[in-house]
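Presented below, as structure tokens, is a lone chain in the form predicted on its own.
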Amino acid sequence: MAKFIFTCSNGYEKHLSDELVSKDFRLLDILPGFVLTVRDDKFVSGVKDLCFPHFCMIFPQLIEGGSVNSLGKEIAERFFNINRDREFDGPWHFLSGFDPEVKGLGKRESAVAEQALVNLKRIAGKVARLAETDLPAQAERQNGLFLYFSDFGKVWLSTEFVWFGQRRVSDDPAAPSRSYLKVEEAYRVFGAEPESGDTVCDLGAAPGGWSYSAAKRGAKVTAVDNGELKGGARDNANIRRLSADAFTFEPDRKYDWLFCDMVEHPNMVTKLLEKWIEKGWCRNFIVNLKFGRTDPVELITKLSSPQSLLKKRCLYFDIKHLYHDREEITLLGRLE
């Protein structure tokens, strides 16, 4: 059996734990934003299919110490010894996280991480100079260094980890709603976004956060909603608003992108998405499902089943709980 630590958005540990249990993990400890588990290490190859984790630490080790200097020294030495025979010929990622409910732990995290780099420079200067503290360009398995601070004197260290692609994005003053942040983040997980000249249909568009996001990139947007658009989406030259019901609207063309972020039961939205797929009305989609009182793990299991239309028809399909998602999950798909 091998240990794994999964991190998630604070407050969603129960959903993450339930998802892990459904994948035959055994839970060892649950903290805010953190779940420690064990399972057969063969799972590593399929880890990216999970929805709620933001990071997975593979084979983590616990380091305990009383001071910033002692922790930083131990981290640097542990990292160097694990990688003693590894050839560093390019940048590697040095990332960290912490329990958000422990007051002042963020400052401790920054200080220890900085001290670890100082010590690593003494041991292996060339390796330390190649360290990057920014998130990777793509969600993937990494060989680098990930630290998770569960308390002032407890740091979990892993030199192999998986990043699932979630990240905080910057707001735009012209964006008419907070939902703008979700679709901006979704592009980064997807690895694609609407481009100039692309066609986008945004179902249930009002007040227009997703429509505005596509329009600012030069895409031509059809915003379908009986409600009015606001902010940068209102009177936007790249947005054509249609006063219509999203569930009965039928397009007269094939769109490059389908957007949908409506406060409706997830089964209703899923059926609407399946209709668009069966009719061949879109090439790519980003769809948000509000799970509310619905069991999200059951929903994810159903959607990701090999028998699911989404799995059968999509060349690429993923389900993620984004950094900017709340009681919702985001479906990402490419049909051709």
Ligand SMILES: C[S@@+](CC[C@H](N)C(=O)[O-])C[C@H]1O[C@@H](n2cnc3c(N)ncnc32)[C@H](O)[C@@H]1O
Given for the second form:
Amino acid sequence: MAKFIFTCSNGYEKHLSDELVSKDFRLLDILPGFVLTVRDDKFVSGVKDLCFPHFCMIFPQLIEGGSVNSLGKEIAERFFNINRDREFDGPWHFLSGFDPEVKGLGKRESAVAEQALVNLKRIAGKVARLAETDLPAQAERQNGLFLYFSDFGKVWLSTEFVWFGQRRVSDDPAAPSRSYLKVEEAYRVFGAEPESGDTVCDLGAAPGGWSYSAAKRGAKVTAVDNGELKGGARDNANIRRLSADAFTFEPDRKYDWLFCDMVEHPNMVTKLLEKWIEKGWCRNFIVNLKFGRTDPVELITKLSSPQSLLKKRCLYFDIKHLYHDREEITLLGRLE
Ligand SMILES: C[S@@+](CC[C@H](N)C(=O)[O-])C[C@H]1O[C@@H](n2cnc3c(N)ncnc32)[C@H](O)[C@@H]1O
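Form predicted on its own done; form predicted in complex with this ligand now:
Let's see the whole complex now, leading with the same chain.
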């Protein structure tokens, strides 16, 4: 039996737990933004396809202690001992997280992480200098150090972890909605974004955050919505608004990108996406599904099953609960 900790957005532990149970994980403990599990295989096959986790700590160990100094010392020593035979010839990632509902824990996390690095410098100066505290360039399995603080004196440590690609992105004062953040984050998970000269069709575009995000990169956007565009999307030379129903709209060309962010039933939006794929109307897509009362895990299971058209037709297909997503999930796909 191998232990795994998964972290997620605060408030989405139930969906994360359901998703993990659907993949044969057994639940041991659930805290805000944190699920401790076991599974009987040591190798985490297919783990990167999960939707709700942000991080997965592989074989975590619990460290308990009173002071910042004692925790920092213990963390450095355990990290050093686990890696005793490893050659460090390049940067490694040192990241951490904490229970968002324990007041003041963020400060504790920074102080202990700093102290751990001070101690590591004493025992292995060269290794400590290679520590990288920014998020990795790509979502993938890492050999480094991940700490999760579940309380002031309770820290989980793992030297193998998976990052699923979610990150907080910065706002743009000209963006007309907070939805702008979701599409900006989606590009980073996707590893691609609309480029200058690309064509984008944005279904359910108003007030225009997604359209604005593509337009500011020089893409030519068709924004389909009966609602008005606002802020930086209004009177934008790269955006043409069509007042039409997204479900009956038929494009007169193939678009490089399909965007869709409508408050409609997820089955209807999925059918619409499948129509766009079957008709060959887009090369890439970013589609947000508001799951509302629908069970998101059933939805994810159906969409990612081998019988799903999306799974069959996409060269790349991913479903993620982004940092900026709420009661919604984001589908990302490349068809060509
Ligand atoms: C959540 S908002 C989109 C926000 C947008 N992505 C942004 O960044 O500002 C949903 C939009 O979908 C539009 N919408 C819903 N159903 C639609 C339909 N059948 N056809 C076109 N637009 C629709 C609504 O008018 C609304 O403006």
